[in-house]
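The form predicted alone is given below as one chain in structure tokens.
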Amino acid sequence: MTYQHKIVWITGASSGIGEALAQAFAKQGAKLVLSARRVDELERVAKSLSIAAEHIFILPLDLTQTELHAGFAEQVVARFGRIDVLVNNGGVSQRALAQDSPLDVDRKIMEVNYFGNIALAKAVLPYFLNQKSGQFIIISSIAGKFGFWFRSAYSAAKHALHGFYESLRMETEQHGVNVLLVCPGKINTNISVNALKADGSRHEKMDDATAAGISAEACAHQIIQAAQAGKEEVLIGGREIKAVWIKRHFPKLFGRIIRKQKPE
């Protein structure tokens, strides 16, 4: 598959991951649709990108806003014509305990990890069937494989996701419809500076494992070989990604093994 010439609608374009995959389809000739709540850096990555300023929309959307998702879409094709992939990346981590957290928060990440997600691919779907193809390429993580200290309503709306797209997955691939879904491990970006502490607000600090990860271009790398490559799911990360192996296998060394990760 060459992303040439194809309408790529990006969420969360304006950092992290979902920045370094605007710049690695730029690269491959795609037409972009850069979505995010801060348009200032939606407009500096814009500038940024090797392609031509007419073959890059930018358009500013708030994921838990799901009632306009439909009249973005509108808007996509309205500019464009069709859409070829979408890319689900926008989300929200969290750095709390469970017990710790009042369920108002809860909702907050589940309605942008996992509602503001669906509600946005359900608002694509119907021109992928109309045109008899297209592409979502789902930023999941491996929260979504397993929990984690910290994570509860993350890893939950992460393992929602996991669910909601097989089932999409085996519904439409007959119609044309192709479904990866990206479990990133460590990867360095700005994730744990943006996660919900237990009253909403940012967690504003650098965790030591994402600092280490990978970088978000090398990601971005790995992301577009495995669209390419028609894939269902990929893990992509350092050592950390050998836990969700582990896990499927050999489940009480899993579990000694992950009480000993540093809570963080």
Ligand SMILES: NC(=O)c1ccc[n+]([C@@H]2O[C@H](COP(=O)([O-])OP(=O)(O)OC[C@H]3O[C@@H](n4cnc5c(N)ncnc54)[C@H](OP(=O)(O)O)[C@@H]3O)[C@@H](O)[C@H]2O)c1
Given for the second form:
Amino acid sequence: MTYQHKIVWITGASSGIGEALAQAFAKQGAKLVLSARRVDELERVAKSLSIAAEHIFILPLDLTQTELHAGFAEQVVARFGRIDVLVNNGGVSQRALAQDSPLDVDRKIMEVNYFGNIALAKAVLPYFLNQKSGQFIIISSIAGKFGFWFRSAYSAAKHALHGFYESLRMETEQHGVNVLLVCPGKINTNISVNALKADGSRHEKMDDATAAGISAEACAHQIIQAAQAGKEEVLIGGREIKAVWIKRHFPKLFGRIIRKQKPE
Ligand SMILES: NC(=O)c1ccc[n+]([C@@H]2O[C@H](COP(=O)([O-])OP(=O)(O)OC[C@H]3O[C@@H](n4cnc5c(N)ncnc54)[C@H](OP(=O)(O)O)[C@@H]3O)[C@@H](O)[C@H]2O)c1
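Next block: the form predicted together with this ligand, after the form predicted alone:
And the full complex, kicking off with our chain again.
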């Protein structure tokens, strides 16, 4: 399977994994819809792509404004005639103890990572069902497989994505809809810099673990490979992704290992 001439809509396309995915899909000859809040960064990414300007649609959006999502999907279809792939990648992490985090910060993390994400999928789904094809590529996390220090709301939101999309997959696969859940481990992006602290402000720090992660480009390459293979789920990263397997088969050992990890 190739993405040549496919209409690929990427959220969180202004940096990190989303930007790398835009580069990778452009190399395959896809037509791209680039979404995030920062228009200047989306324009920078668009200029760097190896495809003609008329094959790129910059569509700024805030994932939390879910009431606008159906209108955004309409705009994409008006521009390109259809949507083939929604890469639901935009998200924000967390660096705060649960005991310190007020509920409104938990809700904000849930709004971006869960409700914003599924609202966009619900806006796109009628087009997928009508055309009897379409692919959701959902960027979850290994935090969607187990909890971790300072990630209570983030991990909860990512776990919730698995419940939603595993159900959606069962309900729609007979209508030609494919769902790929991607669980990255440590990827070297600004995720920790942009993560929210207990007071809702940005962490503003590049964590050692994030800095030591694999590149966003390597991550994007593996995401596209998994998507082309029609996989349902893929773990991407370094040795940290082995923790998912250890948790499944040796839960007590997992408990000992995970408690020893540096809390950052
Ligand atoms: N890096 C990792 O180690 C790692 C590991 C596991 C999972 N992930 C997941 O990978 C995805 C991409 O993160 P990244 O690592 O590339 O980090 P990043 O560089 O901080 O990128 C996050 C992206 O999400 C967008 N975004 C954030 N809040 C938004 C909102 N309210 N509305 C619309 N867009 C919003 C940002 O754009 P604007 O600021 O312009 O809106 C940005 O493009 C996230 O879902 C993250 O949870 C990352």
